[in-house]
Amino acid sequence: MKLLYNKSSDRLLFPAGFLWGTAISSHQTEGGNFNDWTEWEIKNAKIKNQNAKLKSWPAYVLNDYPNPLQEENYISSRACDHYNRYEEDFDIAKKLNNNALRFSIEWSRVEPREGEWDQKEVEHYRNVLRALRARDIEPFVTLWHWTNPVWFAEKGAWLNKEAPFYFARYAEKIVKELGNLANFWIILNEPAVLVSSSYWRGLWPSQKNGFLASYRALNNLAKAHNLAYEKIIFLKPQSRIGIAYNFIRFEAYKENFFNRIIKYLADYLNNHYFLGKIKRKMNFIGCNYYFYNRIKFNLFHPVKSLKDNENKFVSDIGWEIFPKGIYHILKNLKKYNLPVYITENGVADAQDKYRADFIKDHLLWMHKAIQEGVDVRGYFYWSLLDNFEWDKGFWPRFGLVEVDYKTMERKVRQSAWEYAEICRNNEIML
């Protein structure tokens, strides 16, 4: 492997051809969607608003708009209006020296009714891809980023045994129409996260909770991935196809028997069970990294055993910032012998205090994994824009670009320019 460290200038170089980008998703940025999430938001906005009133919020959150004490915070509505402003947003990405961008196609737009395709919306996404190509930005297309058409939800969503067929049909349609404009396809985004929150804990749509529902949904999602892969590879054999999966770094608080057993089970079930079902139907792994959990066995509160973190540094939404975790995750992924792209890694930081260091520190640990033989080929910061953060609403600010939700004005944060320099030079200065 080519030397990636230049001692004479204290620079960490990345491999030639490395992709530097950002990521967004349709529901969180486009606006104007009608899917199972938009229905759920309207039903639950008042409840979430009431729950938020029971918490203590810092002034920098409450002085913003919309804030968690306002019902409109929890309804996606026009989101960032990216549907209409995508060219403006891609111009910003280009100014930030991005050479790749991950986005998702909204299934509910292109198939609003079962088996009926909205060609106008297909053309919209064709124009999105052309806009990226015109700026020499490599598209990474995500086919499913958690939202479903209402008709699909009414059929039981991922509990329906026919769900994999419905999804594969949609994937086939998109690749037939748009396959000449995209090389990289991400079939599913974080299926285990959706299953955990929707089917295990019953917090998100479709609010079905329990082991059997979770097991069925997760396995149907695996079948959907595998069927979609077969459709895509048949239509476009040279496609690069993968998944964007949420990996968690687990560590034992102390290396005793119980902590080690819980750590092993947590790591297998969260990080490897689903991948084992699709490992023959992908040719790259998309790694989303946000979480580090320290295992400390608690006989009386088993769930608490999974998270006993010190939380020395946390984001605005309370997620611990632990850059070293990405190194261990990547080392564990080496066994799959596949290229890896960091398809999401970001921090909610409205004041832009941590973001620049967050990016650099994660890249330092990622670089170490590359030096040790992990085939990492790209990094996508989450997110290009502030966006609608699902059940939390608009108040968490992940964006390199700040969005004024009253005017839709975009403002590039200082951390974005620091990331832009890394992208431009393909290196980190120590």
Second form
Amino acid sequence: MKLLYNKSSDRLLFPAGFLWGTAISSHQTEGGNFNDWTEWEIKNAKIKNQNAKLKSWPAYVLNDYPNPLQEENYISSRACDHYNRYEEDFDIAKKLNNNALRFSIEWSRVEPREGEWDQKEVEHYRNVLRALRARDIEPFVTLWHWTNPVWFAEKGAWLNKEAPFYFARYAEKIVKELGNLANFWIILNEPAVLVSSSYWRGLWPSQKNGFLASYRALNNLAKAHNLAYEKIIFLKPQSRIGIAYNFIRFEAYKENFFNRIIKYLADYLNNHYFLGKIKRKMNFIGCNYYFYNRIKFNLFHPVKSLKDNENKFVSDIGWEIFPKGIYHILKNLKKYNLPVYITENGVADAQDKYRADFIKDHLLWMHKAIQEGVDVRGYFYWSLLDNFEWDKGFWPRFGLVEVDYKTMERKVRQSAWEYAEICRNNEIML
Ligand code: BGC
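Switch from the form predicted on its own to the form predicted together with beta-D-glucopyranose and give that structure.
Below, the chain from earlier opens the complete complex, with every other chain and molecule after it.
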């Protein structure tokens, strides 16, 4: 793709046909789901709520609804009611000049009991896709965004050696039913993040922890990806298939021997190990980028070596904003020789203080990577809507669009209009 770069007029143009979108996921927005997270949320809400009482919270968080001191914050329940309001939400995306949208199919809706398909739910997703097509918005369909049907969880989820088979059967069903309405498929969302939080640290469902469990789950997820890829390509050879992977930029606090070794290992394990297992079975890389970690070797607390950030600008959930990281990540992806889409990049910013600049700064660095030959073809801001942020609950506000969780009213934030201008013009004005 040829990039038009017009230095004299202080405009950075993006390649023709560039996709500008936003991303959402089923469990975080739909409401009314019944999966392994739903059960876990109900069991854990009280304790999460009690732990939150031990911390201090800024007024803008406490004045919001729901806030961390309320138990309902931790239970997804109606979420954004996107299941019933998807048309309204897609109208907003259209008004914001988006020409692409990433969403996920909820496996537990489509296959609520093992091997039994709910055709009503399949039809629902067919309507979702039709609604996007009717608005000229290109769908990027994610097949798995962390949640599992309860029957699958009861069978041991990603520790069961049959897991890749169960998953591929579901992928096959979806592509058979919906394949004529979508070209882009993201098989898995951030498998390593799920494994690290669920199987390594034991914090998320299904709360296993240890090295062996993590190793087995990660390998099963890679097998599931590869098997699903084969099924999809067989059914619909022209499909574009990828992953949405969370890349972390690692920087050394000081370029010394120990920092460099840890940086190398962290980069390999987090950013490249999994990709290495699926690299022959994808047509594009979906890059989710949020933050960087600065490495400072600590002999007495080796785990602490992994994060010694400056924290000059941090989001509401404490993630340091580091736009340049996206550039390094993209440059490192060049070796895979595949098109790249930024499938997530966003900030929790309830007061909308940073969001417009956050987007612009990341786009500037992304633009530089494109100029230097990385084939980036699209950008999806996370997220279109405020939504249910997993174990943190509703209080972190990532949306371009604010959601009032009492009335379900949507309100477009100022930063969204700024992003809409970029989408409309396919360029950034400096
Ligand atoms: C996940 C999203 C999540 C976002 C912000 C990504 O890791 O895919 O589901 O909401 O980060 O934490």
